[in-house]
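Only one chain is given next, in structure tokens, and it is the form predicted alone.
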Amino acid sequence: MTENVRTSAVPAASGSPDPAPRPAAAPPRRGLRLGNTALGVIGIVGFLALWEIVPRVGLVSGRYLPPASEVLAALAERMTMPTFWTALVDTLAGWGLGLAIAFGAAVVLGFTIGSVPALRRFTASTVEFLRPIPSVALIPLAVLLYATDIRSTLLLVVYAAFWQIYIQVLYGVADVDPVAEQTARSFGLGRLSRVRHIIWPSALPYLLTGLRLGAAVALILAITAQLIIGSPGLGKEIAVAQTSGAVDSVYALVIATGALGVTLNVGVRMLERRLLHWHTSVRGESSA
């Protein structure tokens, strides 16, 4: 190895051919970022312009779409109203509150679960047979039990959320390296000492890709109790406007949510980097 930096540290000999042309740097990642951006602007307008068409020439009527000029006007003026606000202040508490609660009981139960061969074992049936039962199965079941309440939400996205984190975190704690999970048997490392320094690190990325999924999943059927059973948030102020006819005030708050939940989700996004700076795929996302 010796022989060989020696080597290349020779300059070349007089009459020697050029070395080979380094290759060209890596462009500027902020242009590129840019020039995303740019794409995102253009292609939001583009489809505005082409919702504000369709209705002004007939092809769908008005009374059913109006154009987007006139659904913007509504959503500005909706955001007028403490009103909005106070539905908007509900919504983020259903789903706040009720993906906390998942995570809690998913990382608990994943953890304490997955940790054990036999445990998971002994659940996996049970697992199987609760975990495809869509939660809006559940409606009935929480109307009985909380009517309008907002607890009837928290079941809905708790039951939801739940299952995304808790099934990524089974995933985390199966996958951790059982030569290190060996290696730190024989140091005498006891079970608590493993599970923060062998068994987290390697079930810390599969539980924020549950979270992840779990928050998109708990704004969906946070806004859908809302819509269905009536329980206060945006979902219900959009069965109220569909109720009273007043469709550019429904599709208005509908952009409302779109845009609540990619706020959520750049949030969310932005936590996941922000941990997992360490981890290979987001290195290599940021150097992409």
Second form
Amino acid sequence: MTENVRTSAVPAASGSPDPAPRPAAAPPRRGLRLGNTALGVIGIVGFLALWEIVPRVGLVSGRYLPPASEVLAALAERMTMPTFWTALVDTLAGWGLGLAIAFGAAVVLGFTIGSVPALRRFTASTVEFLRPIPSVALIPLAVLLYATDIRSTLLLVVYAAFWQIYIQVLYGVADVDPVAEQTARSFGLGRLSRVRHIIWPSALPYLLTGLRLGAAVALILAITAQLIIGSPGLGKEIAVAQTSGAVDSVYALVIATGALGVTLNVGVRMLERRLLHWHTSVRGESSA
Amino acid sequence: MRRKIFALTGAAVLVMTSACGGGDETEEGGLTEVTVGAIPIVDVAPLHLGVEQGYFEEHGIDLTIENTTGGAAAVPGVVSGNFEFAFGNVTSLIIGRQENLPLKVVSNGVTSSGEDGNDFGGIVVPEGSDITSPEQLEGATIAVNNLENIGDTTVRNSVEQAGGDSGDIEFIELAFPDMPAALENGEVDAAWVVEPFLTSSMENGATEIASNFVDASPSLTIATYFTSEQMIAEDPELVEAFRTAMHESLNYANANPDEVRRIVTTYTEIDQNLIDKIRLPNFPAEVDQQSVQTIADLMVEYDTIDEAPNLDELYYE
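Moving on from the form predicted alone, kindly provide the form predicted in complex with its partner chain as a structure.
Below is the whole assembly, all chains and molecules, this chain first.
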């Protein structure tokens, strides 16, 4: 309900001067939304049913793809074990800590470098060189520096998430409306005030997009590091189950990481919607 | 508070060790913290048993076993000093030594059972395969877990010994857990597998055609516990203590196969039924240096390395 009001309020506040189409647009939107939820549920059930049938009828050997019911049972059993929760917490720690470090560094560097054009041009080629280096290429370095310590995970996570956020911050800072900027200057606002009132609000949507992209990449890299290096977490549990030939457990853990990914993504999206809702409403008010 | 607890534990250990009349090289009454990097597989059962049986504590070592996934972290972990010791296969160490990495073998790790047809690793072919003996592997596609390592080296040796030509065998890299599926799908003609996948693939219809470790040597040392030269220079007493505790652990494991099968369930997820059936390796305390030399010579013969390193430098004595 409230979500609907909010989402439809965004286009209204940010531009459309005509309030008339709003109520007309709302009902079909709502119907679609309900339909989406229903379709989503049907999709999951359908997928699980397919997964249950394929190994049962022998299309794929159950030895390598156990039916969904067996995997879910293995997952349920695992969730009663403390080691599962320790691994989950370790994974969350690697993800959260890594993302926080990347976010902090990207925001500070992005705002600093982004707001000084000379500095930006000076660093551009280096950034373009470093950015496409895949984080997994740093695994040997991580192993050499930190072995199976959580810092190995952090190294990969921070490297991968940093660029996602940093580039967005740069775009955000560059996207500041020059008229607003010059108006602020002519009103005698200092550099810090301009950052606070002009640059920060216009960069915020970019920043949150960066955070959302960074959050997904951070989770992938956290699990990868654990899987390949053996730093603590769900990825390592998958690796142990794999070397033990415990196929049920491997799939159960893979599902757990997938569910974790969905949960984290929903969380970041909610945060984004909240912050951006605040942001657009403020802009709407000030421009009115 | 924490310091107090440490002090108390320290005091307690002091009292205990003096009560036992031990008086060994514990540092200021406390245990020395030591980290060992080891893959969670059957081969490292003695290490886990040793911790459980208290052999390491008796020698002043508070041992932490870091379960590394794959062997990727072992050598760099030791070279960088993150691990005091690690478990690694001999071919990796021979290659490392040849590249002048300062690695030293401290203790034996795991040795082939030496029984043809009843070893913990072997070459298997899928159900219904025409291949019945190693010389027929000429030109075949064979899965090994690592290229230019102990698998392809010993497989080639088995083929050559049976009178075949190993030159046009195509080795492909697959993780052990993926090999049974690759065999079943016909993606590979044969695979070199180790336990528990040897037993599980044979239960699913695969046939064992050779015990490649046994073909290479009657008692082939597969893997060892190693450390770095720096470590030996900095703390020779600790290295000595680890080696002694490791020897006790290996002897215990060798004498108690049921204990090995039991402890494996604590650090792996291998199915209990499977653990009861798998073939166990041997755990002698000493490295069979002759067998390591054989491997090094084979590696030179198959151009994995240009020349064999001086293996005397590989051992800590």
